[in-house]
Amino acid sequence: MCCQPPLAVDDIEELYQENIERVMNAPKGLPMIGITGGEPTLLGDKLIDLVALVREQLPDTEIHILSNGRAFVDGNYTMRLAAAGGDKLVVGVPFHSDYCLDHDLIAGCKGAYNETMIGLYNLAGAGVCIELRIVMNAINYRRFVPMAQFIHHNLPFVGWIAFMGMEYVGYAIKHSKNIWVEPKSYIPELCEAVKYLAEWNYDVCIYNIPLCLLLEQYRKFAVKSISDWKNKFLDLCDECSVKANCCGLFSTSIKPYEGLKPID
């Protein structure tokens, strides 16, 4: 489901040098740094390097880095990157499935499953902050109960949880037979994981899915996730009470999500 397939191209170099003028040119105040992709840490090296150059030049910024979590096999690499970030390091992970073969199936990858929980459990040995992410699709969301349960009785250390509405752009396009299902079908699993998850006091939260679409006691666990240069909202918005404090929706989706109505 990337929303930014892959080009191919080897702008890796360009790129990178990109970065560093950023860093080096980003006000001193900045509250957070993200470092996504594709999949940073196919930098390799370069990767800790530039982690290393944010933490130099902002010592005060927390860096949030969004990867499968599948490099974190290697420990050493993990330690590496956990001492060059320090203690203000985040490190988003998805977890697709309790499944093995449906989170294979999802990554597109054999034997990423394993890869990415001897991750998790690197990065939590490293001390870095995890945020466990799960993109809600076709494909999974009839284990997101058993997937909560899972995360309590195995990934216990992870800082947050976050169920996520998927961007409707890129490969979610072009799989969506596979893996669009809208957010309506799976409320109520959704409701019934995070209810599971908050009862056992871990910080849950839900991404990209208007207020409007979840039951009234689950509107307090939704975030204004949605960045402001790729967010809209509908004209029928305007008549919702609750519209400031609602995510809104994808402007780079091809369709708007079914069952939008403004809230009294």
The other form holds:
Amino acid sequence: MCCQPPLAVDDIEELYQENIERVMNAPKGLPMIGITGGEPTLLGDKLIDLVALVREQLPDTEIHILSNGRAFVDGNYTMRLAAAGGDKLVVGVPFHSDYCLDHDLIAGCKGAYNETMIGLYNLAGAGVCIELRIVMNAINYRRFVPMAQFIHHNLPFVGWIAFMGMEYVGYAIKHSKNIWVEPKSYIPELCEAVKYLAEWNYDVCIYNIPLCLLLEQYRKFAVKSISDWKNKFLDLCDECSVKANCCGLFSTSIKPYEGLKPID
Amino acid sequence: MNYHLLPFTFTRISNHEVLVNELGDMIISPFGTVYKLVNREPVDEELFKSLAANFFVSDTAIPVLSDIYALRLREKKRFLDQFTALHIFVLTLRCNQNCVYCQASSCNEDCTSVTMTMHTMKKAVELMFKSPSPYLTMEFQGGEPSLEPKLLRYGIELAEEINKAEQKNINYVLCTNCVDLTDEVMDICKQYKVMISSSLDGPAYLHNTNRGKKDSYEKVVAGFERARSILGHDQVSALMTTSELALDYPIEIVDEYRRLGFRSIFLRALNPYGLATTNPDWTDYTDRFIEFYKTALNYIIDLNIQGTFFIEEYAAIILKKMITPYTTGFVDLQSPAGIINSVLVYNYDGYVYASDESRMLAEFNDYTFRLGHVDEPYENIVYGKAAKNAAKYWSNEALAGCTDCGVRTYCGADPVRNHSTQNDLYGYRPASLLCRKNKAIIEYIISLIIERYDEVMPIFKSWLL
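Next block: the form predicted in complex with its partner chain, after the form predicted on its own:
The next block holds the full complex; its first chain is the one shown before.
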């Protein structure tokens, strides 16, 4: 369901040089640098060098790496990355299901679940802050509550947990009939899982779901998560009283969610 | 279906089959689930996914994530990591009260030769520092330890002196009835931040009857106020003991604790030690205690539903083992047992015992759990004959009647209790009243989770944060 589908090209060297220059020219007060892909850990040691360079050039900037977490099965690599990143390093890792075969199915790779789980433990052991990302889809939404319980029992060390609405683009369209589900179908499971985690004081948030799809008591968990260059609002949103706090919709998605309505 | 079963136990509660793995993770499932799993018959798809995710079944004989299983098990047994943290010093058997259920064989204030010598205190403090634990709790008991202020001060100041080099984190606790907190005792408590742990059985009529005095309640409550005003509100805690008479007053006891400004209560059953063994019918008492406990717990849950935050401590201990990945340091529900692993007792007579209950047995000439003398080397005490003997029976994973118990992970092993009530450290579970009580309470808590999930879970979670 990748919304940034992988390309079978070796672009590592070329992009790496570009990124070095970007870091060298970045303003010193930059609050955050995101490192994403594709899968950034495919850079291997170059990723550690890049992180070390950011840390050296921009000592106060938070580094956010988005990774499937599988490379962190290598404890030594994980320790070296953690050392390079220092205390302002966050790694976002997608967690598709607590059931390994469902996770593997969504990740499109057999064995991914086991590697990611060990990777999460290695990241925690190295003291790295983890953002656990649950991209909500037709395969995993029935398990949101068991997943929340699983996180509490098995991954209580994560920094925060983000339930993320899916962008209807990339592989999400190609595999649409297997994975696409309208948010209104999973809102009850989403809310129960968020409630479960919030009651345990976990930092839990909801990305990419417009406020009008959530019951009022759950709107406080929603974040304005869609970047300004790819969000949009519908005409009916102009009548909405909470538009200013809403993430809106992906302008890149091919159709809006069902059930949108202005809030008085 | 082709899969392997991982270790778990199960029991039937509230028309459900409750499966519990070695980590204390609990799966609530329909009747017949275990039969189907054993015979590899299909079960509900989502249930099967939960069983696979939570280490109940595995597609390989050794789960690929066995290292994670091991890390989680280590967390559940963390109380073993640093060895003995709680060190109880029985300063004296002298007491200024005469409680009907006294478990400690206390004697009159005028008694002589029932008080710890300075030499014993010195040796005991030195032994305490032999423990590898970076956290030490030095707890003073009696009799009434506040009757021995000089010994109390000597012990604390010696610990402070040694700790200049050892740099451990030390907490001090004074277990006192608060009846006669002199300026001298209060000065010590203030200077060294000593916590006060006291006893209050409930409303005045109940407390005074239990204590065999007309005015104990008034004195104790005045003592609480005095200690709170000098040391701070949260430096004072109280424990209740459920006498036979108390069994009829669950609501009144909880209300009394609230009225006195406490935010929790520990509903504690009588122990069959000391004077308390004169109680006539322990089976009847145990059954009535279980009902008493349920009534009080339900009342406390109702208070919380209505917006009053109030904790029942025993349930909170069990819940921590049940609905979190963590464990507690509570010595009575541990496996391996809390004796020696978590607690050592230095008695006024110069001997070291495995637990508070162990030294109470010694008052009746039963020295089974006397580990050694303070003048002996540390190793002789914690690795000695008595310790080795007790260690054979201190893991409920390996005791008949416990090993296959559905709620074993939430319970503990207690060879001292087995010995004192059944004259057998191993114990015979079918006739064990401790087993009967713990099982009933643990299963009742699970039944609340099954039957009233949405109501009780937010409350139970709030007790553990």
